[in-house]
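Only one chain is shown below, in structure tokens, and it's the form predicted alone.
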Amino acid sequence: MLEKGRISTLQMEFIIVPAVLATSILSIPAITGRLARHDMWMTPIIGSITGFLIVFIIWKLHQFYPKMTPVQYMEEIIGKIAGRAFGFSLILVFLHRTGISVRDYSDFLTSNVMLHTPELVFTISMIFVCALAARGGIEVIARTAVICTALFMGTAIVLLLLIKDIDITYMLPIFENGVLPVLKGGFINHSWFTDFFFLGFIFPFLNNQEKGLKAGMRSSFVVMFIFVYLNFFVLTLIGISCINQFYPVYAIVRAISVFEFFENFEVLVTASWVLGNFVKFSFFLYVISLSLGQLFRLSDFRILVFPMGLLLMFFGYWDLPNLVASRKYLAQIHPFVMTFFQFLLPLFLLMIAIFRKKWREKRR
């Protein structure tokens, strides 16, 4: 086995959360308010339905192979070539999709905070410094992730501040525009909550496996509940005049002001997002080295790290020239490619797991 070290199920939470929460939250209420405008809130509930049927789907492979990450059951699954074949463009997802998460963090810091900085500048300390971490293992990504998704997550408490200026009324009417909008945009965050997924190569190395999978759904809910928090504060203080903005979270707290003399919260709440970033891509980074490892059956998946750090430079600046592109990306690629991938193989693949065992039950 590549990797030894073993974690706790709070460990895992702390990994997982800004896995799937920390590039989003700028972005995706502008997103999802183009399709649900009033009804915005509304969306992660409908999109968290898949987190919690992937948590369980990956729970259950994982009891079928307890040992295994997904690359490596998809072989005993669906035999070696189909699942070598299906491994390797699993990993070539992982890369495109983190290299666009990095190239949106950069995006957003040259934008928003330090307009002068060459974008390659962010992209390059921060994948350096997730490299660092990915080559110390899972162990090392945990105990990172305790005190950075603490501080990322803490920060959420600011919006607070601003609950004496929301205006319920930007709500109405609600179902506008019928149920079909709303499903829309549960549909865009059901693509964020496919991520999920990566608890797939956490399962093996908790120390107390039997509480994975309450974890896990725990984890979904957490993710849930912030997103909702976040799109009903976007929406409340400013409408739907959101989908207007890039970053509209970021507009909302850069209009934090207490008695007129503490303000600028923006600067605290983008130290938080960057330390959730790290663990993010500090996690993508470590399974997308040790899943090209166990598919190539290397010793040590440590050599791979700075390799796949490089590619994500490459596939972060590939196809999208600029922040326009990603975010049609996002709206329009990334939903159907994340389905496919985290959602509808795994199904596959536990289908077949099923059938399997019912089939080797029947001939004893």
The other form holds:
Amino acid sequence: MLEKGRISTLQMEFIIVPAVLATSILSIPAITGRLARHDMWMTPIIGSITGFLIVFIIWKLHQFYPKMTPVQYMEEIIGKIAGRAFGFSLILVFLHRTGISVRDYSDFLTSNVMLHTPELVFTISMIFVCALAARGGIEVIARTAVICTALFMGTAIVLLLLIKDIDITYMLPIFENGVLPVLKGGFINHSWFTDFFFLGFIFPFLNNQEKGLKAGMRSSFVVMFIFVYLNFFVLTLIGISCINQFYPVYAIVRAISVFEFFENFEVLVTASWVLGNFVKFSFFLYVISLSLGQLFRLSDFRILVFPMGLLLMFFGYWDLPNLVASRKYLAQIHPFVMTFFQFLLPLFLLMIAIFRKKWREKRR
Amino acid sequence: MIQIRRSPLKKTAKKKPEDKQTSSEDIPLSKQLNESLDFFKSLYKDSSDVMFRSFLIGDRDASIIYIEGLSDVEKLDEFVLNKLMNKNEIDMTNLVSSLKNSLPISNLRNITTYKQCIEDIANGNPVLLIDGYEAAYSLGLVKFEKRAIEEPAAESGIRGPREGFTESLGVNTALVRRIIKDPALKMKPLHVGTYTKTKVVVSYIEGLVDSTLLEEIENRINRIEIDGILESGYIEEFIEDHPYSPFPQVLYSERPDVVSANLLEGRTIIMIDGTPFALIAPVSFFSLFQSQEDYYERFWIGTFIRMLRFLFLAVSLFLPSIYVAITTFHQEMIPTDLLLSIASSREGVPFPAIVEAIMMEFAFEALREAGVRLPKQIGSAVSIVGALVIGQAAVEAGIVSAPMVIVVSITGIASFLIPRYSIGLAIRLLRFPIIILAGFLGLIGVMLAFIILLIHLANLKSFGLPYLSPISTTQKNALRDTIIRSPLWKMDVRPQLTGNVDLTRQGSHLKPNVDQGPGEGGS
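Target state, the form predicted together with the partner chain; input state, the form predicted alone:
What follows is the whole complex; the chain from before opens it.
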């Protein structure tokens, strides 16, 4: 066993929620709004169906192979060679998508918070810090996640200060263009919800295995709720024009002003958002290093953490010249890659696993 | 680079080097008094404080050895010499039994080796040697000058007992025993230090404490090979899990009530002779923010003060760096009026904010240290001069800005709010690297510093107990006695430490309920 730590289900929720949320809240209504227009607030609800499904699929797979992570049981299910090949490509996908998330994070900071600091400074410092946490194993990530996520999610409350400014009529008419745009927007959301696939890397390390499914479903619901919450405020505050913003959520946070004193929450929100990103990246970096260690049967995954961190950085800057290209990737390519690797792949694995079990029973 | 930390236990302890004094002494006493006396006299040559008194019991030679100032000479004269020299009282045919009956001393022990004799003499027990016997008597007449029980100076309070531990271990154990009367309270003696031979007592309540934890603590203490133990800090540094961490992994207290409360929560206490500070292990980060008065006053105020402490922990750790970050990078964050006043006061200041902050923090630390270490009369002079020079002259001369002085002084006040001095020290140290990070990366640097700190804390363990438990380990009832202080009748269970022990502290449904009447309340 590469990982001896055990975490509680609550800690699992504290890890997985920011892992799904942290970078997607940057672009959330901007991408889905382009497709779903003023029905965008419904898209997370459509997308969350995937979330619940994935949690269920991963949970079923976990019950077939209770002590294994997806990279490990893949070899058991589809054979050694194919399993390892898929495992390796999965790790590459993880590296790529995490690299792009880190890039998103640095892009945001350098274009909004500290305009004169080179982007690479944020990337390197963040990856270094995440590597420190990832080396500590799942327990350390979980313990830091509890406090970081609590602070990260806590700042979501400041949006309530906007209630006096919202205009519900921006949401009308509902279903103006039929259901199809909503489904399209839901598909983008679905790609974010496929991140619940990462639960497969936590389930084996739970100290209370029975409660895993419930906790997974609950975190999927929490993520959906927060997406709807953000979409609602963005839509009712700035309407459909939010699709022209790169960072709509940031834009509405900047608009908070109560008594001329409760202002400038954007710095507070950004600071806490850094914490959320830290949880996400450290957990993803940990998953990448751990699965690579499991794939190559290493005795310790810790030696992989810093090299993988370096790779993450390269993947983030490779082939993405600027923010526009990165947004295009997120809207047009990312959903399909994620659907294949984080939704269809586990689905197929589950089907084969069930089939194999039935077949084995029949032979007996 | 991979660094593998070995646990202190794994380091194989070398065999204790036999020092020349104690090598040949574990041999039985000689039957001849002269031989024994010669031995002791050569051992204690050039030691003017060791007294030898030879006399006759009946017709036998006898001698008493004691150390001046450690034994009660009056009682020795009255109850020992007086009786033994009175021939009528001693039955020479059956000397042993008549000795036992004629000496009115409660703590009278038979000892047979030189080593035991030396130990007893050093502890202040006069040793009675009689010619023709292989055994000596240790007379429990210890009496030395000690400080009276006073109010604890380092942990004062308004409500609560005013007794504090003293330098004498016997007094300290008695103070604890007076609070916890159950025989389950155990006190295991250990000895540490080749020269000081300091007595260390490991105290715990049987049944509440995890036995493996106890074993681990004893092993770690037994592993110490040092010439002397002068303070609990010596022990602390040798038994920590993470010796390089700036955070204290063992708590200390000089209050018997705090020690008893920790015993009742299933922790282990290490009391050391010669210091009023007892060590408490294992502890978590959140127990460093508890003070005894949280429990003595109403729970609302206890909760409020706890939260205040956490707020001011953040202030004392981050306020100077946040100020540096905001004035250097995020001016837009400050409301315009405030920004104008800050800008006008910083106008003539020749230094960037980060240099200013580090300078002021250093000056403040120096002032504080000067105030603590100097004699009281000079100390107050230093602080007045320092406050005048730094607070007023420097601002008027335009070398530092007034807001920076305010920030530094708020930080200083905030660090005094933390009830445990040892964590305050850690925070004082950590402030400087955070200021530097803030100077380079603004608020992102502050956040990165926070994350690094959090990772470090998440890695820490105190005797197997995660340092951030119970909140970060999301245990049941984690919030009950950490950030808030819930009412005593709600704290039905002890905090979960290591191991599986019974956690029930009290009956449930203890909430006072007048309507139920006195008879039904405690079901």
